[in-house]
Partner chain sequence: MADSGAMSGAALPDAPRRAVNGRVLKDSVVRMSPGRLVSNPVMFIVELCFFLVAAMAVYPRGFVPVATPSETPFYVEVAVTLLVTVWFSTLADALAEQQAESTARSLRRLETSVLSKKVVTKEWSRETVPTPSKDLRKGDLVLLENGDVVPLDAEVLEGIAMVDESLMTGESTPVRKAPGDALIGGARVVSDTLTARVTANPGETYIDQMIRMVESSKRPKTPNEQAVTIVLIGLTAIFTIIILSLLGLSITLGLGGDLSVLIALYVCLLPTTIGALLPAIGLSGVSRLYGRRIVAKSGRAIETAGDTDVILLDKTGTITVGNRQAVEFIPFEGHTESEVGEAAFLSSWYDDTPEGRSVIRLAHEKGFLPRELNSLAPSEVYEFSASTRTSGIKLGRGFGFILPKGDKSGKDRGRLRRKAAMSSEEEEAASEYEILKGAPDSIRKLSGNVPPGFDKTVESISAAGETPMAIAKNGEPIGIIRLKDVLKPGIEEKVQAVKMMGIRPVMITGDQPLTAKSIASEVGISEYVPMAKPEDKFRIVQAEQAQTHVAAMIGDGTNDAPALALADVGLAMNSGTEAAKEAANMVDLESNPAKIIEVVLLGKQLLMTRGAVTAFSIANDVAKYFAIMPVIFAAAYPQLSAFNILGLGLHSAVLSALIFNAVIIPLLIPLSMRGVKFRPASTMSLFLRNTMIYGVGGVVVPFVGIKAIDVLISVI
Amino acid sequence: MITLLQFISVAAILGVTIVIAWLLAPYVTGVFTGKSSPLDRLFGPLERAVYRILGVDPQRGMGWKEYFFAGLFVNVAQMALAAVILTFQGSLPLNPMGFKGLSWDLTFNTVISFATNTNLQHYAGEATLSYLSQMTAIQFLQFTSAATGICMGVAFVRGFVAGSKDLGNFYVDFTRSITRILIPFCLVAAVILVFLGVPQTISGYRAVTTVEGAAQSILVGPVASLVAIMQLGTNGGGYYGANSAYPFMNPNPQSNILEIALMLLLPTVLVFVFGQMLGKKKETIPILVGAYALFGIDLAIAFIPAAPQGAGIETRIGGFYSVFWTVVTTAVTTGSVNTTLSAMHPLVILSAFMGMLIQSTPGGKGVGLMYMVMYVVITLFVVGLMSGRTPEYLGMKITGRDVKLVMIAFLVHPLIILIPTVVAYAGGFAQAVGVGTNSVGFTQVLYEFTSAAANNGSDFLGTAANTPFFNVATAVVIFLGRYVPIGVLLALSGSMLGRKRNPEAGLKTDGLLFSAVLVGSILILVVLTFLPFLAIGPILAYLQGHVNFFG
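Hey, can I get that sequence as one chain, in the form predicted on its own?
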């Protein structure tokens, strides 16, 4: 259990982050509602130049299909460009270490992973990628994937706004997400990270002689800029294979706290944006309270055992903040790690599973909000069945088609998680990378595909999973886990356009009572769906007395 001082520190970090998110929300809302800003003079000419080059009419709105496929086309084109860079990096500049190009299956996995905001890494960055690859193929995709998530979330909200005729223009939203949100926010974050000791350079690795007289390479590079977008954009893919457990990515407790706050910031901002765009700020209550109540439950589960110590725990961070980070990084689908997951207690891993399976605690920026509204629709449908009333949300009747769409979005994840997990064992692919069939081994493989499906990216296997099966299988799961739910939920939002509204009808959804019902329904849905598999994974490992996952 945590001490009073530790509880206060957690509450302070969360409280300050929520307040900052609340303060930033009007600015972000203005970015997507066309509100004039003093920054128009700076960004306006650049954005208009982009629209002219692309031949985009910024005034033309899109329906859900056009919006979704515009985003999908842009993302796939970016994957292709990144694939060329990674494949031929050995012949390209900014490669002072002389790294060769990646294999086809690792390239396939990496570009899909980073273009979908998943950032699952089956490679060690500092020993595999050139500076050009890190700054273009990797950081480039981290910006664009984060922007895509923001755009899809904002477009989804527009469908619920009274009077909306379309979901907006993807190309406009995408451009403004990068120029007005991600670049300025990341610039501030990167400067602070440099001040805290994170390196930012394009010089080659430094060869030094240690005090004992041994030769050692100091692995540096453009690290601060990557960490900024990695955490702020809920990406998670790090410059080093050890991710934020590596001292240059996360050098001290101050950087650790900052990076935790960065992960939570944009997902929380978009919760406030939801209410502001609707013109009903009270509708933020069930989304925000529901998300952080579920997050609090995850924290409570993770803090039941004593903070882990010893092998795998970074001493400069400590077991308590390692556990806190693990819960945060899986709650917001970031996937970065500041310690090895194998050092974590089974209950901490169970908490991580809950964050990835629910995906809205508060989830990734944009997509987490979409999932929470999905749960709201499911909850209203169930309550309507129990009370004999037609379910309604924001004054609009929820139809049978709406319920079918949200159930498709919910059920796609069990399928793409469990099927490849079974195939990995049935085909001997798990055993081939040294994973056993006991509770520890099953947890590791189940976690791999859960992380991929949730677009989280944290995993137990690391570079051991750099095999054709795991590279291709996780890439397919990542792709489906990203685009199927987004497409289905955008279809739900698009169906709301022009729907008749009766503001006085339906269950009140802007209070704490509905928040409690919402939390309960989410827990029941997730637990009923995944409990059998969690029972033979982390729960069984706990009952068997394991204190970590080193086997």
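Switching from the form predicted on its own: structure of the form predicted in complex with the partner chain?
Here we give the lone chain, stripped of any partners or molecules.
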């Protein structure tokens, strides 16, 4: 249970973040609707130069297939580039620590993991990656995966905008989301983070003699720039193996709160952008209310047990903010952690599962919005019939094909979470890395694949899962979990283009009544799909009296 003061502080952090997101949303909307802005003078020539180099016509719109495959192919090319850097880092510059290249399977896992905004890490960066790798593989992919997510989300929204003729141009959206959103936002965030104590240097680890005379290496590096994009871009991959528990990534309570806000910022901004791009600001209501109501439920579950203390908890952060962070990082599928997940109470882990299984509370930037609209469509279809009309969303009739696409998107998750989990045990792969067959062990394996499927990236196993099975299995799960739903939902959006719409009649989605129904239906859908597995995982751990996952 939490104190009143803690409740107020959580409410204040969330409230301020939502207000800032609301203030930033018109700018972000302008970026994607081509609204002229004073910044055009700065970015305009730069972007035009990029289009010339790429040989793309920025005016040419794309259908969903072209948009999606442009994004997919660009992502694959980026994976390839990053793979080259990681494999050959030993012979490349900016490697003062002299780290060797990564194994093929770890490289495969890492590039897919980072290019998809997942950031599941089966390595500890400080002991594995050169500065060049941290920058041109990790930070690079963190930017591009975030940009890709934003692009897909924005393209998705365009399909629903009345009068849209296409989903936009991927290259233009990608360029603008980097130049006008991610780089400026991250620059500001990175400088504040440095001010708060996060290092930013490329001059090598510093050897010192401690007060007592022992040798110590201070593992500094270009950390602040990475933390900025990893949190803002809901990536989550850490510079260090301990992620945001490592003091250089999260030096004090101030940085901790800032990073929580950074994680929530873009997903929330895009929720507002949705209504603004549609020209119906009230349509943001069910998305926002639905997302934050579910997030509130997650928080309420996580705060039931007493906050953990001691083992696995960073002193400057404390148990309460470790729990809060854990809920946030799974709710927006960031996956950064400021604690040891094993220190968390089973109910906190249950709450984390909910965030990752729902994926839209408010979810990863862009993609969380897509998932929420997916839930809106399926909810409207199932309950909307009860209003005596063929269900409509934004005045457009929901057809059998729409339902088919939504069901495919919905089906992906159980398929790629449950089957690999069973295989991991059946093949003895889980047991081989020391994971038990009890509720604690099962939770850890289920979490691994849930996190991979949801493109979250937090995990219990960490470097222990650096085995060919887990590297390849999670990489495949990550890839499918990222691109299948995005592709299918873009197809849904593409089919909305030019669809006949009837703006006046039908079920109103822009109010609290529908928001409440939406929340109920999401809970039922997710509970129906995953309850038995949560029951023999975190819930059983709780019923068996575990208070954490050590041992």
